[in-house]
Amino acid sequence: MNKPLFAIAVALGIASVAAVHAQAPAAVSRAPAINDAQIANIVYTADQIDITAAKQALKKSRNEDVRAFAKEMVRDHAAVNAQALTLVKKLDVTPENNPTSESLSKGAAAELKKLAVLKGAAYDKAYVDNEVAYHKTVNAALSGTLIPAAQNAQLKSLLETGLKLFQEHQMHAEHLARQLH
């Protein structure tokens, strides 16, 4: 099965934030390396992100186990983006835009418009397909990539703490994929 678009357009993303620290020793020192400010946009784009594909699903779906984890995505990512924000106020950091957190909007506009115009069941497949593959790779993302690019010790504690949580969300997502088949 191939992932849905907007996984992937977060998979390019990420991957080229990855690709700068899976290069050879010279080669990253010639690479922009990624930094506190950077990652942190990332992050709270990534959840912003999930945020707005939940509310969108709340608005179109009827299926109460759908609405359930929708609820569940909007209620833990604002509350992982408060987190973020306040860290972010108390450490005097401005999140800086970058390419990884460009390509992640561009991404999620895109499979917001293609999920719009889905209905019922099928929307409610392609959502929780959708939840799956994003959280597989955020995941990945943070683990591979971002919590070991994070320089500020309090910045990484909240990326690790998010990951546990997000890895709740995958198994979730996957069960609530497996039900809907």
Contents of the next structure:
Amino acid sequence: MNKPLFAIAVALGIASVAAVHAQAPAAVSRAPAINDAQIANIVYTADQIDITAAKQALKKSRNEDVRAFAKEMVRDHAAVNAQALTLVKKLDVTPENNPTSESLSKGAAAELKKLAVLKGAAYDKAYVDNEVAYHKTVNAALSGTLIPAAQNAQLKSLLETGLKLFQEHQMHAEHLARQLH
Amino acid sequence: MFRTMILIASLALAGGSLPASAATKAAQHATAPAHVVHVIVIDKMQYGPMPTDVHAGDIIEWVNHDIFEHSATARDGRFDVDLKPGATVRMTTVAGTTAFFCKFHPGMTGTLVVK
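Let's see the other form, the form predicted together with the partner chain, since the form predicted on its own is already up.
Below is the whole assembly, all chains and molecules, this chain first.
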């Protein structure tokens, strides 16, 4: 695993451990380690990261399959974020910055820099490999941490639909990676 | 019925193209079975239950309740319906069993049986 991805995995891992602590019987009176405002921020950040990476792919890649995948990422992740923004407004929740979303952004910025210097087939392969790894990490965080921790039913439902969507993206990226290798 | 037949016959004898055509349509209305509309809802990244007892000529109404763009794309190329978020699109069926999927999210699949 490359360094930015490792950082993301560690950050999400920390959130996961915290969530497990929150569910322990001794912590009945304690507030959840991760609240809905933080979850909304993490999801929004994770979506935004993938949109930015896809936009970079649309500038750099000439491979039709890679470009079609990138367009799908922009379209689907933008749809999730539009829904997330509508939901936070409706719930009157202000998305809160937190160590996980900060770490996600930091790791993604480093990954974008790394991808920026690559060209042609090397870029396509690196972009798609990163998409496989990124979706795997985000899906693990969604199913293991964010969905169980979400308190609001509408947010939970959005995360569950998001998980199904991102699992599709992971499969699509894996299929594409097999084509490129 | 007898009166209708007389009317159709006299219209045919009159030789007017418009009345003859109207009569044909009227006759078709009287005899053709009604085409049923079957609704398939897409929600939360999956196709809803498939309608049963679908006959050739019936209408399938695809309703996309998701916030994502989907499609209903037949594996044999028989149909390819694009469904923007919130869209409702109708198509007329032909007999046969057709496996279909979403071309944007290939994990979404279904099979439509038309008698």
